[in-house]
Partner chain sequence: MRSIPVLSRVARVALLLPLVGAVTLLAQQGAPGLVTNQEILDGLKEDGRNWLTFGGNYANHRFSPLTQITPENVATLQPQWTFQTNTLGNFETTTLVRDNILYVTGPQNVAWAVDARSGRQIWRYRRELPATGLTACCGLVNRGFAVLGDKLFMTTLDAHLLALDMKTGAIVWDATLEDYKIGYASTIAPIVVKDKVIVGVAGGEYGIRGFIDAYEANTGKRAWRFYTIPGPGEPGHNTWAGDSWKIGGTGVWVTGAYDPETNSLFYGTGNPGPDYHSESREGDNLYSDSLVVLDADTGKLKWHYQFTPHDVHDYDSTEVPILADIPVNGQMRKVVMFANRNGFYYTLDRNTGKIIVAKPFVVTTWAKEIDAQGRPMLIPGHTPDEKGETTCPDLTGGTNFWQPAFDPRTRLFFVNAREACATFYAYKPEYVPGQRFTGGAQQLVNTRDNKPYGAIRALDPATGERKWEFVMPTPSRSGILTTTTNLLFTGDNEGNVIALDSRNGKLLWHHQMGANLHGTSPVTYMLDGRQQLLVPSGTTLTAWALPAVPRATAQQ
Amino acid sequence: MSMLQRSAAVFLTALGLSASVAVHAQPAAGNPYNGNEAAIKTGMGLFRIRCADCHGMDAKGVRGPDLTQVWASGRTDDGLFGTLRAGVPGTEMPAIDVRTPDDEVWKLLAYLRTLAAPAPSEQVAGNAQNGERIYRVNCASCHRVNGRGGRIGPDLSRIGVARARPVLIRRIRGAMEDFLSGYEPVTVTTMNGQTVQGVKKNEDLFSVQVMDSRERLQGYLRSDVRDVTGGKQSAMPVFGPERLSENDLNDLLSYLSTLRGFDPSVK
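Sought structure, where only the one chain appears, the form predicted in complex with the partner chain:
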């Protein structure tokens, strides 16, 4: 990319437009490698080396979003190419810089496409408004959306694009343990017998850093406390059918699917 192009890209990004589309868009839309078996294998290698740490070997999301849902959510090959080239501002997702040629980016997408989930055949019937009410009552004290809510659990502002519906269901119903780094439960017992419960933000051999249940951040030297114990259960409560009916779960999921964290008009 020349200096001029780079400045143009920065300028376009500042305007909130997709810089990479402007700079890299192919005249003929679409991925030239879709369905090309050799390219897909190369793409698989690239994905596993460069993307799988955050998005998971199966692309269903770890720290980063589930990528098997992106086409179903309406995004296009060209739009995704632009996202890969530009990164996602304000998140951990980096730009794939000019050292990686275009064809490698397309091959990567050609592989990802083979993992894509089909578009939902029918609109999930759910009342997002009721879902939001359920969310406020049950979830908002620990989770945050667009700057509002608790901080002890992960921020859910982008959960609608980050996780697929079946994964959310398993998570809410407690059928899946998920010890996301930074949210592991921990109990610190001080020398005078007081206990501090919270989630573990970091630790080393000599110290542990905790957010307690009142969201107070505090570090403890292991030599100054009686005990530090990691919990066996996730800090996230289990919402079984007795706490959350199928209908309410459905409404809640409808609400969560609206949380997309960025302008949904970007394709």
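Got the form predicted in complex with the partner chain; could you also share the form predicted alone?
Coming up is the bare chain, nothing alongside it.
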């Protein structure tokens, strides 16, 4: 062990962590546990404990994306290992706990491999070119794609892999009432009676940060605020059939499915 490694081990030990837990080797070329029955069984348990709330017990997606399609979409074992280790910035996908050994990450992926499905043979209904036009008219003022658009709503640059089609339909049609963290509607009332409406970006015991409808990020000290009221209606408009026809919805979804946020050749 080098002097640098010994110093790191001493520091980590002081934090209550072992060097073997917190320092990870570079990922191997491919998953060493693919096809290993015992490892796959362990991976199944890890998935159900850590991932199923967002991705579903069958890995076909709930709040998170359908994981049965990730290999068919061009991802690799090594790339997915890196995603689990680093998380996906700007999304609900966190980095896996640093104390989790590499072999547990590989076992989890080995289990997911057993659920992998081939790419759908049928074409997704809808005209993606028209869907992009619909997106620009109805969505781009609040959402960003590849660095362009508004900021009041979540970035959609990888929505094609981040959300399953049924979830997107429910969100667009207004059938979902939950709010993503960082986008909860809120009204702040100051001590002088001024009200500011927007989405809550951060809140703690001493302050609250809100992005208003003009995308201005405003911070308030608790001592200057009379009330902070959470809204019951999402800032996301409801696009019912009278506002967005079934054909236009299919076109929009077809376009959104192309937004995958990664280059399969390097992931």
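Model, not experiment: these values are computed from the prediction. Basically, rigid core = biggest C-alpha set you can superpose within 1.5 Å across the two forms. Positions refer to the first chain, counted from 1.
Core-superposed comparison between the two forms: the C-alpha position of C54 differs by no less than 2 Å.
With the core superposed, P241 shows a C-alpha displacement below 2 Å between the two forms. Fitting the two forms on the rigid core leaves the C-alpha of M211 displaced by under 2 angstroms between the two forms. Relative to the superposed core, V98 has its Cα moved 10.7 Å between the two forms.
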